[in-house]
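Only one chain is shown below, in structure tokens, and it's the form predicted alone.
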Amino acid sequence: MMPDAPLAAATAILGVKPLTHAFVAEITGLDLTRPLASETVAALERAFLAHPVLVFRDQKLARADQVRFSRYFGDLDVSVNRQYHGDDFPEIHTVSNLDADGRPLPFEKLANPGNYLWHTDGSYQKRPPRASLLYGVEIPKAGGVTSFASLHDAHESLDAAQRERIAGLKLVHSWVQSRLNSGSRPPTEEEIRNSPPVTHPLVRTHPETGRKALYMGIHGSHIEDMASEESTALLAMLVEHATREEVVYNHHWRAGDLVMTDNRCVLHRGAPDYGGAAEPRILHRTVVSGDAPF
């Protein structure tokens, strides 16, 4: 089923407002603290196929509200990184610029700067997550943008020779290598055991729409059966192509925003430019379980 069909069905029930890029839309008229009818959830699913980044403004979500809403879309994952776990809701991963005493940190002192590099959540898992939902709890007055790029559009905008070159290639994804690449704190032995390297297609097929998408980012280690220098150069080229300024959607956060992202076909990253790190930036993330890429 191609995106036009689910979009038409969804807009009959929801307010669906496309934003600056076709892969992004704002959903209006919903209070996510209230239970949703099955017809509304089905319409959201259809909108999500048409627009793999959905924005919900002006929400007032407690942790339980976010967990309940996220579960409409599947089971929830718990992060490999135990530092992100909430005390009361382990499904909530806190993403912030705060130290252990609650003070904002500059980018160069963050323990986990990988969030500020292009990635798709959990690609280092055998069954990477289907979707991520980020909720703006505390937002600085300036900066703190999150950027999104369509990996469907990136694949489709390659020329025929480039698409032929990468068809069938396999990319090794490694959480441990990702942490080294990003300068994050070293992983614990338990984290290493819980997250061994995995291999996925460099070009994956969306299981619901059938569209092809590039599938790479900071969690990508190397392309199988390819010389290291060639692999590094090819991956760098593909990320640069996918994240050209003119194709990127930059989300300027307001407290109460919820952004839902399809990890199967979207790259994202935060921007470490929030008020010179003088103000807190706190997001709550939930992650919906997915299937093995093919």
Ligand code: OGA
Given for the second form:
Amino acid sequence: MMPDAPLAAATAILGVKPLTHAFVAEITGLDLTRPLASETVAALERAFLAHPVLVFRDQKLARADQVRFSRYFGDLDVSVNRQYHGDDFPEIHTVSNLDADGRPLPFEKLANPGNYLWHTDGSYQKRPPRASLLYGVEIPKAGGVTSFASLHDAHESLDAAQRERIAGLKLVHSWVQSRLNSGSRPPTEEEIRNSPPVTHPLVRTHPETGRKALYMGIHGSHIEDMASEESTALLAMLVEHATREEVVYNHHWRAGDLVMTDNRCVLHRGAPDYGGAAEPRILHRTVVSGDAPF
Ligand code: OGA
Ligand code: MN
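Now that the form predicted alone has been shown, please provide the structure of the form predicted together with N-oxalylglycine (OGA).
Complete assembly follows, chain above in first position.
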């Protein structure tokens, strides 16, 4: 459990309201179109360590606002999927269910089906991102929920024998394998060359809190030095354990919501249920760089 002090300090400056699940809190009292004082940023950092999913509602963020706010938390990554970049802010990745003519696509045709399977952004990178920020631009009337699950809670709620079994294991993450597993557009030769698999500890230590987290998801291909069936079964068991219905926070979007998630200790996935919907669903995503897991 986190010590009380960071949360108390954050609450003194801005509103930190835990939602239905303790790892998620709504931050109130901030207009993110305005530059923030360094004490406010420090308070947000503390709140983010106590609650690795932060929700800001009723915002009105231009792309520049989202980029400025995201930069308070570190350098921003530029997505590997270059075709989604707007020209003005390459740091903003548009998550959209629309085709080039602005018509909603059926689920099977959505650009990144991997988004709809449990994952933590960029775990296939040597230095995976610290945080991702998703901003709701256009939201369908129904569906299109994004779900989150705490990987700290997942690790802590394993029994002692299970924790012992997985301690020290290494998970190979592969962007290429993930594309194949999720039925995405097959990777090109060049993409395969540019995206070699990487290996991270299956149980990682959060660099700022020291808490352990089960670090896995759809980009995880196999456990190093383990028979393939055993590895597949173990990973399936762990994902199922981490994402039990009662531990999952479902974010029901409204336009103007900004949700910031700690990729080092939270899984997320979109719900595919708006595929084929008549309405657009558009989110803007920014991704804050991180360090190699240990
Ligand atoms: C993402 C993502 C989920 C969603 O963009 O990284 O996981 O609900 N999106 O669109
Ligand atoms: Mn994602």
